[in-house]
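Coming up is one lone chain in structure tokens, specifically the form predicted alone.
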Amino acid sequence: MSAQLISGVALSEQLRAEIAQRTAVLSAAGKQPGLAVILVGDDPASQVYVRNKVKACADVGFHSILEKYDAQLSEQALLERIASLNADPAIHGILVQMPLPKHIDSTRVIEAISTRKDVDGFSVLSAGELASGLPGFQPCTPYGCMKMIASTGIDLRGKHAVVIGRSNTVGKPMALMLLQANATVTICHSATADLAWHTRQADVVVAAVGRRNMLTADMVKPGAIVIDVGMNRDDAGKLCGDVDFAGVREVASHITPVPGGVGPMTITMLLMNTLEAAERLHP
């Protein structure tokens, strides 16, 4: 029986329509979020998600605003540029697309965005209120993932699940979100010895490593979840994610298909991070 996909489309338009309503009612008090979205240089791929960041707020009801520089922009220029949207009343969230010109360094401008606007959750601060279970803004592409998780139904207290991949934007925030939910959490990653050991054991895997069919069927557990952050592409240049679809969906009891899986959920959390944001300072 082949497993249930998990589409981030339709779960996305559930969470967007709700992100609207809630909108509307702080916009109809004056207090309509606002999106400050920075992008220095020219690199295709970032046009693209900026464009598609700009539009989803339009979508919303957010206030939104897209600055875009020369990649000569100055490291300096764009710190100041940011203080004076950590400074900007209408401005509820500041994101600085990656990646950034090489003269540039980007820990500091990350960590020059107010933490109160960093709905990234890319910034030191946020990743330690993350760790200590403290409110902040978790990264989008793992909130996007629990989300997912939890549109199933199954509870995940008790259940073992597996990350493969340890970057600090998916791979440990996944885990420690995983753990705040009560799973018991393992991450795996390029030194780990016999992965499909691990593998095998998990209630839910989640593969986040960007590398093509590194999830095969035989490593999945039957009836296991298995998210897929990956975005690779194949020999005719489709896009396919880190875990062998076919075979895998053959296993699992639910699957992210790639595309239409996580890659809508991370930009529908960005706009709940910021709506957040709006409505903490808005309280």
Second form
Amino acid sequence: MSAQLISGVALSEQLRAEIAQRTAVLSAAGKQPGLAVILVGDDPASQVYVRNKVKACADVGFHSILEKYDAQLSEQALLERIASLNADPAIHGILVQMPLPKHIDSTRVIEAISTRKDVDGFSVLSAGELASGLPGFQPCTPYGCMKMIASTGIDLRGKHAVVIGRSNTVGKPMALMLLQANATVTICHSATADLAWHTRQADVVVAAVGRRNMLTADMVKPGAIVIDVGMNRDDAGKLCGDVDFAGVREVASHITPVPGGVGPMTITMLLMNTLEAAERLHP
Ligand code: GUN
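I have the form predicted alone already, so could you send the form predicted in complex with guanine (GUN)?
What follows is the whole complex; the chain from before opens it.
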């Protein structure tokens, strides 16, 4: 049996149509949502990401600004720019693209963003809100993964979810969101003794490692939901995830493809967070 595909493209299209509708309501009342995207340096992948984010804003009717700075920009200058965006009433979300050049302390930069505009959900306060089950901004990638799981119609209550990866941006918040949805959660990582033993028990596996083919068919319980957060290149230079897609799709009940899976959802949830930031400010 071949798994059902969870298309991030199709789900994004649905969600972005809803975002565009809610945006039109706000804009008609003179409260158009606005996102500021800041890029420091000329990392080619980051250039593509920020371009996609700004284009997505235009597509749903947001106001957006893209500010690109030379890699030599001082930390102080960046902090001052964030302070002025914090005070700008036309801006509801501020996103500083990571990674930043080494001379800039990224924690200090993230913490400088107003809590009400932290649409990446990367700040210590946002992380604490998520951990405490309080409303706040949720990091976009795991938030998108939750929407993809919800789209299967399968209730997570009592299910066993295994998250592979423990980053602050994906693995840890993913585990907390699954817990919040009443799953029993295991977090596996590079020091886990027998990864396959864990993944074989899982009703849901989220792979967020950054190594291709790290999840193979023999590691997956028949009928599991498999979410692939990986963004890797194969030998031919083609984009691929962490999951051996051809093998695992024969075992899983639902699987996300790469490309066209989690990737588009990340930007969609950034739009959702920005919309919600604007709605919270103008209830
Ligand atoms: N770099 C890679 N992904 C992200 C993201 O989601 N947000 C930010 N700010 N930087 C990133």
